[in-house]
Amino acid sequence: MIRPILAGLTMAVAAIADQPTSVTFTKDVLPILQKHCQSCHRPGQVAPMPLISYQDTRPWAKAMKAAVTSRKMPPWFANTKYGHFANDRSLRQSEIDMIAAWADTGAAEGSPKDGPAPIRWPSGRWAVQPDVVMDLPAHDVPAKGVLEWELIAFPAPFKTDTWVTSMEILPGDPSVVHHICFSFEKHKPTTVYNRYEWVQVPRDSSGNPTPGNSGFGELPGMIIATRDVGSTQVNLRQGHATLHQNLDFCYLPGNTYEDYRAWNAGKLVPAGSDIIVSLHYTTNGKALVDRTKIGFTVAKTAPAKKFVVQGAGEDTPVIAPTAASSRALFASTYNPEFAIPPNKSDYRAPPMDITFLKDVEIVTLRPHAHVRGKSAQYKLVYPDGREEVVLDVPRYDFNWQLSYQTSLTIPKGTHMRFEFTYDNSANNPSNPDPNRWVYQGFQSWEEMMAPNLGFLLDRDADVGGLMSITN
């Protein structure tokens, strides 16, 4: 009898030894949260709850499992079949399985000594601790109404020639911010500081521009509105806008900062430059005041590279001059054939074709559309005829307008085709009205189609004429 009992004990011990080690928060889950989640899930950031401590996280264990197994979180929309992206925040399957196992086995805390040291995040809601902070004037946002893009000029917040190595925008109330963008421009004697300026776009009762007015570019007989900071008086005149910008950087939902330091790169801001800011608010039924800040880090010595976007450079534009070069930047993406029919669930917009006129390195791709955006794809056609999809976003999300960081060496003569599809049906939960025709325009209920490319150049390289855009 003794031998069978011993055999049974041996089998039981072996079974216990084969059981997986229990999953704990400190040892297994916290490292994943620090790497992939806490940049948003911490106090003052966009996420609805922090995931810093065990006490923060434990109530959300089941919800976390559901979010990661469905790949709803972390937000990342690039098709894994195409491209390689340095800022890929998606979880590996083993990490998803770990979070699921933790939720399924009681969400134990574990020993504090098993966990990594806490990350020292920047203070004051910043993603990158700034060296220089610029406060924009307080801006009243009414409860209702259509607000057009407003531009306003300030002296740049630097006394001397300065290499900016990161930029970040902290909106005071993200719930009403459609976008905030800015660019550094050479000062003009005609520039007036601290005065909002916008085009008074003629609109019908539903908010659509009147026939013949796309909302883009400069049209004959435009009405320009201005308002001084701190004043409620709006002055109207006929003519052209005095302020123009090239969108060096934009705050958009899901895209709050850019950091060029990993590339040993920056943006040169010459002394005496102006900063031109565009603000676009969307009312939400509640009157409030927005107080936005802009933060910068700056280099002590000039970096080896400079980062530019397709609209950068007033005197030497990245986009080669065309007959339409006097129009606003987004006008270069305007196509009068763009028209989404009512209740159309899979509208394929007329594609945009780009030709690269010099050898160049692309390091960021950021597709931009509005609430009916459904998918986006960038395809390269090389001079030898070879084709390559470099970014495919099968599920575009207006609330997470991510910038995909890559490294693409593009030889002169290469073509890029940018394609977008749109969902104007009732199946799109973000669609404000599936029964209307939708055209290109500045408002969220209108649409855009912009590829937003970021380039890396040698510090002293000529910026001009890198690419041309055709529709």
Second form
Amino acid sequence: MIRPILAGLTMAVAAIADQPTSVTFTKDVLPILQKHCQSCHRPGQVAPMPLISYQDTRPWAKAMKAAVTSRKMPPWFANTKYGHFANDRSLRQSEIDMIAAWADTGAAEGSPKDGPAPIRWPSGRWAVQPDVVMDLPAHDVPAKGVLEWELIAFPAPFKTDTWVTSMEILPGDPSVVHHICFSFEKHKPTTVYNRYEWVQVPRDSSGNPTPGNSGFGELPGMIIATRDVGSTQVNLRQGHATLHQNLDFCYLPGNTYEDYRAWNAGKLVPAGSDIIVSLHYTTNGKALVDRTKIGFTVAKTAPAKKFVVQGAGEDTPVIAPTAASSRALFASTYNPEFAIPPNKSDYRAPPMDITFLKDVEIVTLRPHAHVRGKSAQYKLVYPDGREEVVLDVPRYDFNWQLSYQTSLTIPKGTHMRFEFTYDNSANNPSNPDPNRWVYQGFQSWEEMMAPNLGFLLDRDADVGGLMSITN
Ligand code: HEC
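Now the other one: the form predicted together with ligand HEC, given that the block above is the form predicted on its own.
What follows is the entire complex, opening with the chain shown before.
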């Protein structure tokens, strides 16, 4: 490992020392931008400026050097000491040195004929060009106030049994979206289409729920609200929600699509299925109308594998029924022991521990916490007692909820342990209020500990009971 790194450094240093003007945009920088930057730095994507042409890029030369040498760009949060990730987009030291050398030597353009051909990106704002697009109804988001998680059902946009091989969500206005998730399920007679449904969580004037009553789980006397698409009238009733979610896929800040094609995998959506969408808006002072689109690629022939998530949903089948306790909700449950004291900068959540009941293959690790989230770690404890950290995120960032793509073959009986920490101090720039206790809840100013996992299974394998909650 040491040799190529040294070789890269020597090359870059040589470039600066011997031929100060030989580093050019077209020959040396553009290939790096195409591979590591343009997925975000192109029109319509999340980054504020394109880095496509020389004219786009030249004014940013110094800022690029600063951003890559500090490893602020590309955004990547896994500690490089642990695990291997197929989607690791961080730069090699030689690439950082190349951008720095370019910025330090006048940021020359070079000859267009030295450069690679431009990448043909998907049209629109898509990251993956979809085969099937579904438009959600326009949704008003007011300037102020608390919007609870709203669930809504539609018929799935496929006529026949369909293997979906990628999923992507394009929110109309990402600035107000905390998450949008969806799952597919068999149509139930109780499911009504085109009607938003949510749990009315009792809140005080500052938007905080009564501890123990955060809307997680089925509490007695819960108030269910519904509203038809296109109507402003809200109907309230006591009882239980008719819609539940399993989170097959989630749009989160920094995590906009999932593509299973590299694993030759997909998700089978039987004909006649419904899609249950969970919408969560956070108001930001500006009233607007959100128009979200969902895009899918579909396979002509069934892929060899299927991709299954352990979401946060109550009926997630990968969790064994023995865990039907409050912990069965895995991550979105209300745990009375989870309580972050005011001004505590390093709160360690009650650790969570699961046991795999079968041999499993895990391909994605996606830690989810809210704005006080500080760090997240996933550790395997093998049946022989050996321990292995498989993901360490020392600086969790709510704006970059990455799905870390790994490949872990895990024998039955292995445990996985999750440790999350939280910063409720005034030093956390995202902290809306360091002076109050924080409990688990749905809103960004409440907290979560959701160590999501994605499994790869043979196409026809049974998804039931892959794991149980041990602690
Ligand atoms: C996953 C998306 C993504 C990728 C990949 C990415 N960026 Fe960015 N970049 C952003 C976003 C979003 C911002 C603005 C917000 C921020 O600074 O975090 C940004 C900001 C920047 C800035 C401005 C920083 C500042 O100080 O204002 C620079 C320079 C930059 N990126 C360079 C790069 C370079 C060079 C690469 C590739 C080596 C890259 N980025 C890859 C999303 C990305």
